[in-house]
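Listed next as structure tokens is one chain, alone, in the form predicted alone.
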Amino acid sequence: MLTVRAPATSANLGSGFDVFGAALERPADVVRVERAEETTIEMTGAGSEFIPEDPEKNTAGAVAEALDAPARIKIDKGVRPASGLGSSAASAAGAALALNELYDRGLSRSELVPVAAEGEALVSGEAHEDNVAPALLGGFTIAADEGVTRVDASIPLVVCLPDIVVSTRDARRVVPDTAAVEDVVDTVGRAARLTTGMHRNDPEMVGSGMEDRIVTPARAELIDGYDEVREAALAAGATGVTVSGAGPGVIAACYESDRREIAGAMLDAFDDAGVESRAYQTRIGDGATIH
């Protein structure tokens, strides 16, 4: 049985709609895949009760169906469904890279983001790359029609997570479908300066380049709390708070020393608002990792 780590992500990151991503180093997802004449999916771990394993409704099992390579599937969910931390996205990656190795298909890891966002098209109805990419190429991620761009960034992060279920298709309708001039201009310009941060590793640039005046907003509205939460987050130090992918997550770029202060006010005003939350102190980690 071949045994792959896939890390949890955060899409968007407040100015990169569909665009940006990161890997986190915690939590993760645990995937065990072995060889077999049909696909079967076992799910195990959080929030797994919700995950259907059936592999046509699965995200592994749209992995095994386009690299056709059937296997007994194990995934041990580290990483919660409808948490934006890219549940589906982490379960699609490790799978892909698990087939790929057991049945010796030769893709790179460049190679399997399309193959896995195959499977993040059963959930989000359309293969958007922005999770599955930094799931497998680790790092600070652009997904974009010419490809996807990979820095290697390593910015201390807070992800505070509310036991609040969002979908990622209700997260979708709220995106509004215009939006004033000068709103995308300050989002370009939000964009470029957390590109550059990131290339830096510069804290200070990445949480300024969070602020979002377009899809944050909407997506804001569904999280009980949020406004509190991410005050207390900055008054603790954050140097910018945003949503984590669709949500419910919340995610706070920081220093190191910081963390463990903004973890703990997050936490206190997600309890205010009489919302349970969990929070993890991490940072932008590495893809995919067989063991």
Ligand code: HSE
The other form holds:
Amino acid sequence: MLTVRAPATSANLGSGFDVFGAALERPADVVRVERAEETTIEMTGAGSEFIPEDPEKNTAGAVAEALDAPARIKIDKGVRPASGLGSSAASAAGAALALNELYDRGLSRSELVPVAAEGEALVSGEAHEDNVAPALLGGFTIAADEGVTRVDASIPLVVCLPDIVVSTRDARRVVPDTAAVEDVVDTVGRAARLTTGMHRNDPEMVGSGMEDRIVTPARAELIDGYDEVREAALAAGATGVTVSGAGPGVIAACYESDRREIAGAMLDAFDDAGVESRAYQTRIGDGATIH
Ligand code: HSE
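If the structure you just shared is the form predicted alone, then what does the corresponding form predicted together with the ligand look like?
Next comes the full complex, and the chain you just saw is listed first.
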């Protein structure tokens, strides 16, 4: 059996809606595959009871179909679905890397990005590469029409996941159709700052580049306690705070020495808002790995 560890990811990072993504050192899914006549899927782990095992309705099944690589697939979810942490992307990217290796298809990680995105589209309804790109390539990624650019960054992060569900479909419904020019100008400036910060491994620049006045305010309203959690994280030393992906996860950039305190502050703030949550002290890390 071939085993792949596929990381959680955080898309958007505020100013890079549908473009930016980052691989997280933890949590991660573990995908195991072996050759079979027909594809079967077995799900275990966080939130696995909500994920269909029917290959035609499962991201990994769609990837097996796309690669013409039937397999017995076992996925142990470390990344809960509907978390904003790229749960379906982790499974799709893990399956793509594993099946490419198992059947010796010879595709590069970059070539596997659109394959995994198609798998993810089955679940989210639209094919975005901002989660599957970092899940496969690692680091910080910029997924644009011209292709994916990768930056080898290692910024400390805290991701706090409240015990509420926000589906990507619902979170996309609240995205505004139009934006004021001054808000676009501000966001472009922030995105450039964040990208430069990633190149320099500078948590201060990355944090201030995570502000966004266009998409994040609408999405924050879907997350009980968001404003309080954001304020608490900033007061504890976070350099920037935003919604992770489509939410409800909340992500903070920081210096490593402040990580533990920020995690505690975010947990307490969600608790005060009557929402249970868990925090991951993590950092930008590698893409999926074959074991
Ligand atoms: N960029 C996407 C969104 C992430 O925020 O809706 C989910 O693919």
